[in-house]
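First comes one chain, alone, set out as structure tokens in the form predicted on its own.
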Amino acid sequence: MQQPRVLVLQDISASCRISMNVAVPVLSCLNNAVNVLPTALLSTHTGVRFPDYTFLDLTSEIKKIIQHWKVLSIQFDGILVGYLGSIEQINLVRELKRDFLKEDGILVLDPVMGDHGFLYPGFDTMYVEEMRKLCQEVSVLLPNMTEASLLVGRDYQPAPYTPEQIESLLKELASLNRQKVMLTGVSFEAGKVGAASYDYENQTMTNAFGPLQPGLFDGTGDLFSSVIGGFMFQRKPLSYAMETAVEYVHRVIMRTIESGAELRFGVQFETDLPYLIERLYQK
């Protein structure tokens, strides 16, 4: 079986199981040949449970890598974009798409900007506007509810939501890229959380839910987008990828709770990678 050659563009948190540290193994187990382009190197992630973390911006190195890749005529079947630290890096994504993504390649964007109704530190309205423009150029858009609200200029509302609210938001998001969109953090009733997707081409909405567990599980958003990217690069249906990602993240959260591990360093995602492989070859 021929492997798609894919690129991951996001940060590395050196001691935590999030971002690049989870994207590479997830994409690899889904039979993708993974290439990496780190946007920043951090000692830990930037959550409130880690004060005084270190941060090294890698924009200058990205530019040098891109120039070398142009000499090598490298081409990618897919690109997965996560955390971008600046507007300059958003512009570099456009360059990567133009120069390295195959004509029929897939660009998956997790527009990391905020959560729980707030922008992450270091981002402002100008960044949101540039991210909104980038969304128009992607194949699959994967915001959470906060990021979706920012992208379409709506006020953030906490869960629960009605199906009509989610469908309206999905359609408005899909007007940006006119392809596929997926919302994470969707909940229609207490005790359940998941995702909802919309395909602009055939105008279909689907959703998938699992039990909601109390607590803060850093890295699960990165896991989710990695699973979606991995299945999309393998040309699997969007709804199938979403169902798999929701179930996988639920399994990972339950296993992490049972292990008693310190949650701030991330979740125990490795043990259930065989589930993803099984699902890959089921459809």
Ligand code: PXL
The other form holds:
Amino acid sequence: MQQPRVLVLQDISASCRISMNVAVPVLSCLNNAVNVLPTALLSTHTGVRFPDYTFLDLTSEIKKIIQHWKVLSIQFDGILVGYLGSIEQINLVRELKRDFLKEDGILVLDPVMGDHGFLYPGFDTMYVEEMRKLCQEVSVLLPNMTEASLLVGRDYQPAPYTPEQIESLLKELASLNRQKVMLTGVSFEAGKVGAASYDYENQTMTNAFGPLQPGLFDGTGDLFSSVIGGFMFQRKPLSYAMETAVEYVHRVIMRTIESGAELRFGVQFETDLPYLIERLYQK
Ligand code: PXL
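Show the same protein again, this time as the form predicted together with the named molecule rather than the form predicted on its own.
Below is the whole assembly, all chains and molecules, this chain first.
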């Protein structure tokens, strides 16, 4: 069987199990041939629990790599985009799509900008504006509730939500890309959290929930989008990917808590990778 050749575009937070460091192993387990473009190299992520992180922007190197790849006529079946450091990099995504994504290729975008009602350091309203434009070009849009609120210009509201609120938010987001949208951090009742998705094409809405563990688990958003990307590139149904991602992230959080590892360094995602592989071959 021919494997999808896929590109991951996001940062390397060197000491943390988040972003590129989790995307590559997850996509590989899901039988995708992975190529990478690191957007930046950091010592850690930029969260408040690491005030002194280092940051090396890799935009100029990406431009050189793109030039070489053009000569090689590289083409991708899928592109997964996570944390980008600048508006210039948002524009590079457009270029990558135009020049390297096959006609029927899938572009999955996690519009990483913020969480818990706040923008991450280094992002501003101009960035949000450009990200909104990029959303119009993607096959699968994967914001959390904070990013979704920013994208549609609504005030962020913490959980719980009503099904009607989520339905209207999903539809508003889907009016941007007119394809698939999945919202993370959705909760209709105390103690449960998960995701909700909407497919513009057949106007179907689905939800998946699991038990909520209180706490901040850095990297779970990146892990979630990697699982969704991995299954979409394998042409599996969106709802199947979503159910799998919700259950997997729940298992990973339980492992992480059990391990006693420092949460700011990310999550223990390795132990449960076999679950993802099982799910891949079940469908
Ligand atoms: O997990 C999202 C993320 C990715 N990359 C970097 C980050 C964050 C969130 O803070 O700082 C560098």
